[in-house]
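One chain comes next, on its own, written as C-alpha cells: the form predicted on its own.
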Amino acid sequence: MKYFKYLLFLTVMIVISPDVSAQDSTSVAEQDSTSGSLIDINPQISRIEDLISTSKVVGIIFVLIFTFLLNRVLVFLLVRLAENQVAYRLLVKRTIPFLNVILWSFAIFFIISGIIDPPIETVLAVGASVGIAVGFAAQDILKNIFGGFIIILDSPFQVGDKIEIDDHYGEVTEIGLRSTRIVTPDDSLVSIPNADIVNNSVSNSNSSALYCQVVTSIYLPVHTDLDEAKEIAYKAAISSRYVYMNKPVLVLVENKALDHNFVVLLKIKAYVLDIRYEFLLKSEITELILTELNKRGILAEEEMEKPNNIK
C-alpha cells in the first residue's frame, strides 16, 4: 500500500507537468532521483519502526516476565508435590527440565510470530547474522546449551538420580540448559557445565529408581570367625529401618594386605529404600555390626579402627 501511494504521487506529478524544458527536466530528474532514494529509504525506516515499536517492546517484556514467573510457580508447585508424594518424587521432578524447555520455547515462538511478526526475509537475514555472531562469541555457551538438550533427550541421568562425575558425587537437583546442579553428601551445591558432562563418563547409582545399592565396608582382623561375622553383618543389614527388603542383601569377604599383615574386609551390599537415606543406611549397618561384635567380645577395642592406608 505504501509503495502504491508513492507510485500514484509520481504519476500525478508527471501528468500535471507534461511541458517541461530540458533544464527543468534535468531538475525534475534530479528530484525524481531524490524522491526515489526517499522511496527506498522511507519504507525501510517505517519497517524498522514497526518492528521495534514501543508497544511491541512492552509486549515482549511482559511475555518474558510472565513466562519467568509462571515457570517459577510451576516448578515450586511440582517440587512441593514431589516432596509430599515420596513414591512419585523422582517421576514428578523429571518433568521439570522438559517444562522449562517447553515454556521458554513457546514464549520465544510467541514473541517472534505473535508480537514482532517480521517478514521472512528479515528473519533469515537476522538469523544468519545472529548465528554467525553467536557462533564466534559464545562457543562455550552454545556447547553447554546443546549439551543440555542432549542430556534431556538422551537421559543418561535425571533429576533425583545419584551420579558421580569427575570428583563430584551427589543428587541431581536441576538440569539446566547451561549446567547441571548436584548436591554432594556434605550439602554443597556443585554446578557442572553440560559440555563437560557430555564429554565425560557419568556413573549413575540408581538409574531413575527410588532405591539404590549401598556398600558398607567393615575391616576385621584375619583371625576373626568369618561365619559368625557374616551372620552378624547380614542380620544388621536386614534389621536396618532404611533397607529395601525387596532386593537381596549380600555379604562378601575380601583379603587385604597391610604392612605385610593380612586383614579381612567385609562388604555388605544392601539396597536403601530411598536414595536420600544412603548414608543413614551405611551408618546404621556399621553401628549395628560394631555394637554386636563388641557385645560378643569378638574384637578388641584397638582392632576396631580402620587402617589409614587401606582403600
Second form
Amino acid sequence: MKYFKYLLFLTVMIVISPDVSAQDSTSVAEQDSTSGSLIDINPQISRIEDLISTSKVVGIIFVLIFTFLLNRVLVFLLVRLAENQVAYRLLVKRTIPFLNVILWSFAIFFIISGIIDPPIETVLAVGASVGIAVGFAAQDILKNIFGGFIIILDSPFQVGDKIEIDDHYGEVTEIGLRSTRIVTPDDSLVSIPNADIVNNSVSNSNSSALYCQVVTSIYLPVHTDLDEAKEIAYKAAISSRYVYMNKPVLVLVENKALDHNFVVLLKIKAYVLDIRYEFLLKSEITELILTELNKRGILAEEEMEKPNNIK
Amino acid sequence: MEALAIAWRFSTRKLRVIIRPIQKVFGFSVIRDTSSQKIIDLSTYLTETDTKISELPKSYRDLFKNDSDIDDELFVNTSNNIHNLKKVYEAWAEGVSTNAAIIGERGSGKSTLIHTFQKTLPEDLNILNVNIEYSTWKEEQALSFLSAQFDIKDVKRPETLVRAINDQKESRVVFIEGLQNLYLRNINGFDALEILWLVISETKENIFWVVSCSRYAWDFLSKAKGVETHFTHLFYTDLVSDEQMFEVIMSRHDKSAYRLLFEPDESTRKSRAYRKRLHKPAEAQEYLKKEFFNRLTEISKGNISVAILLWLRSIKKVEGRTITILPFNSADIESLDLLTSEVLFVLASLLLHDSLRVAELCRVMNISLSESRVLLSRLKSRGILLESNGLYRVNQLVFRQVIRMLKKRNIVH
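Can I get the form predicted in complex with the partner chain as well, since the one above is the form predicted on its own?
To see the whole picture, the full complex is given below, headed by that same chain.
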C-alpha cells in the first residue's frame, strides 16, 4: 500500500516537473542575462497551481485517508468473517489481496482523473517519465510489485495456505504488493519479497483446501516385525482426533542407511482436518506409535543396539 | 416531538433486527451485556426438559415413549425396510450367505425396526438378541461377552469361539444392537471388532446376522476399517421424509383425546401471511400447524426421537382437553463461550461412540483422567451433555446443532 503512496507522490512531482524542469534548464541559463524571463515563468507556475492547488492536495489526502481506513475496516471484517465461518476461512481470506488492489487502484484513478484532472499530454508525459524514473530508481521495488500482481493473478497459493519457499515453511498470512508474509511453526513472521517467490519454486501443502497431507516419519530397527509396526502406525493415525478421515491413510516402508546402519523408515501419510492442527497431528501420531512400540518391546534397547554395518 | 420519538424507536428496532444476524455471521457478540443471561437461559432450557415433560399427562407421555417395542400401527416403515429385510432373510434361509447392517442416528428407530422385523419371523426360529450397552473394546472383554451370549465357556481365543459356535450346528438369527460400543477410537480399540468380523465371516452359513450401528460410528468405521465390506445388505433408518415425520407425530397424538391449539411465536404474529388469516381461525390454525412442522422436520432432519422430544418440549400448557403448542426455539449453542477446540473434539468423540465414560474419553482423546472429567462435567452443567450411570451422551435437544457445528468446522464429515 505504501508503494502506491510513493508512486502517487512521484506522479504528483512529475506532473509538476516536465514544465518546471524545462523551464529550469532555460531560465537558470538565462537568469542573469535576461530579467524578462521571470515574466515567462508566471504562466508555468499558474499552470502548476491549477494542477496542484491547496484544495486538491486536501482532497488527495482525504481520499488517501478514506481509502486507508476503508481498507482496514473491510480487511478486519473479512478476517472476522473468515475466522467465524471456519469452512469458508480460506475462501474469504483469499479475497483480501484482491480487495487491496481494487481499492487502491480505484483511489489512484479517482485522484488522477477526478481530483488532479491533468491534460492528456501531461498524463502521457508523466507515464513515460514515471516509467523511466521508477525503472531506474526503484527496479527492485517494481520487480516485487509486478511479482505481487503475478502472485495474485496466477494464484500459486492463497492467504491461509501452507507453503514452502527456500528454507521457509509456514502459513501465508498476507500477500502484499511488495512481499508475502508467512508465519512459521515457531511463530516467526517471515517477509519474502514477491520477486523471489516468482523466481523460485513454491511448494503448496494444501492448495486452498482446509486439509493437507502430513507425513510422519518413524525410524525403526531393521529387524522389526514390519506387519506389526505398520498395523500400529495405521491404527495410531486413524485414532488421532486431528486426522481427516475423508482421505486415505497410507503407511509406507523404506529401507534407509543411517550412520552406517540399515534402518527401516516408516512413513505415515495422513491428512489433517485443518492445517492449523498439522503439527499436533504429527506429534500425536509419533507419540502414539512410540508409546505402543515401547509397550510391545519393539524399541527395546538391545534391539536398537544391534548395528548392521554396511559392507 | 412524540412522532419523532416513535420514529426513532421504530427505526432503531428495525435496524437492530437487520444488524443482529450480520453481527452473528461476523462473530461479534450480539448483545454483550446479556450474553451471560442467554447462557443461563439455554442451560435452564436444556436441563429442565425432563421436568417439563414429566409435567405432561402420563397417558399422553406414554404415547410418545422412546420405546423400541411400539404398536405396529405407530411404526413408520422407512424406505420399506421391513419388506427388504425380510427378503434378505429369505435369501439366507434358502442358503445364500447374506447378512444385514442397520444404520441410523441415535434415536432414529434402529431398535424399533429390529423388534418389528422380529415379529415377522417364524415363531419356531431360534433368535438371539445381543445388546452391547457398554463399551466392550478389549479382546478378552469381547471374547467373554460373545461367548456368554452363545452360552459357551472357557474361550481364550477367537478361533475357539468360532469353532464352538459352529459345533452348535443350529440355524439361528442373531441381532446385535450397538456396534458402536464394540470399538474405541484408540490405538488398541479395534480388537473387539476384529473378533466380531471373524465370527461373522466364519459362521454366516448357520447364522443370519443383523447388526445395528449408529450413523457416525458407522461412517468412521467405514472409512477406517471398511466395515461395510462385512455386510451384504445395508439399511438406513434416518432417511425419514417430512411426510413420514408428520405421520410419526400425528399418529401418536391422534391416539389421544386431546385437541391441538397452535400459538404463533413473535415473528409469526408479525408476519403478513398470518395476519391476513386472523379472521379465519381454522385457516390460521392450519397455517400455524404447517409452519410448526416445517420447522420441526428441518431441525430433526429425519431423527424421530429428536422430533418427538421437540414436540413434547413445545407443549406450552394442557388445559382440559386442549394442548397448546408454542413453536420451540432451537437452542443456539454456537454463541456459547465454552466451545473451545478441545470441547469440540469431546463432542465429536461422543458422536463417534454415542456415549462414553470418563475413562473411555481419556483414552479416545489421549488426555488425563482429570482433564476428561472436567471437560465432561463442564458440558453437563451447561445441559449440552446428559449423564446416566456414568455414561455421557449429547443431549438430543442440541444433537442436530452439535452435528451442524462440527461439520462446519470440518471435524465430522
